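Okay, so here's just one chain, in structure tokens, the form predicted on its own.
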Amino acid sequence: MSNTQDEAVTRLDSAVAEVFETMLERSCDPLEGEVDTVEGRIVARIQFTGAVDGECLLYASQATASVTAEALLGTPSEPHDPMVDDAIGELCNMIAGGWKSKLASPDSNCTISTPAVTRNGLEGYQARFGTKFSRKYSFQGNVFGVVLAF
């Protein structure tokens, strides 16, 4: 991995800890190597325009998209409750906003999109942007995964 992905990859661990620390009051953890664990049924999008181009998705299988709304919003969900997309949206929001709050200038110099969420995994998915590193993160054994797209 180049320097710029480490640092990309760096920033992104941290965004995706304080938010699980903040805001679900959980730890999170980044997991090495191959996990083939994640479904990819819901998808976040959120898009950076700006000094940086690109796109930051999040995705979960519909188990683990659940207990995220359950931890985020603090109420028990049905899989296709409305309000696990919007978690989802946020979760991703929060994510990607922590990841560009710790970029120096000029690269902060960027707007981030609100965030669309489909659940039509990432079949089909093709980044636009020359540079993509995708991570997997653990929280409570629940996994999900995370591209981000330059």
Contents of the next structure:
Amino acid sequence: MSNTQDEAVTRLDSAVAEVFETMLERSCDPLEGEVDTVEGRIVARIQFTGAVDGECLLYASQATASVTAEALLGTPSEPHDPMVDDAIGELCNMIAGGWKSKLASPDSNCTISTPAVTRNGLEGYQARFGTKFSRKYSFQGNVFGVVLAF
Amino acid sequence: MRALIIDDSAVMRKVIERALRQAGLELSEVLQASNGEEALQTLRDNQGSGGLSLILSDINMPVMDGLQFLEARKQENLAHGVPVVMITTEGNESFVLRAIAAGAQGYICKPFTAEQVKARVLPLLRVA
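Can you switch from the form predicted on its own and show the form predicted together with its partner chain instead?
Expanding to the full complex; the earlier chain stays at the top.
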């Protein structure tokens, strides 16, 4: 892995851990090695524009998204609750913002979009940027993935 | 006390309200808006209908963002003297300086704890 990618991964791990510990009061750890079992129908996307052009995608199964929303809100979520999509979007927003805030100047001089959430999964997704990596995380046995491209 | 929470995420509005209650604020009413334009209308509709004590606003929102809201609020002289705290993922210095120039009294970076909300908000309510 190149230095740039190494640093980006470290920043991402740190941003994810910070969001989970602070907002969900859960620890969340990266999964090392290949993990092929992440079902990801709900996808949230944030775009970076400016000194860094890129995007951050967070994807999760309906079940993981529901658990995430419950942890964030502190209340049970209903099936097809729009709050679940909203929670995944906001999680992606905070992780992307946290990653961005850890960039050194002048790279941190970029804006981030509001989150767009779809239920189309990641099939056919192709990053338009030079550097791309994906990472899987687990909290209490619930697994989700993050793709960062810039 | 009455507070206005402005955020395009309904989840975040709930999380912020919970953090305010955990901070010990006795909220009699929480008004909500999903962008700056809705928030301005809420302030216009509530003029003279009892005191609003606090406004918490996201920066990055569709339709009208938090900085535009602050500037429009100042121009229309709405909720004069009510402290505004920005809650944002944008810790970028230029955003913060622009928010303060437009009338914000403080900011809280997401992710945040209830303790951080308490530390930033309570001093403003004491002097307001």
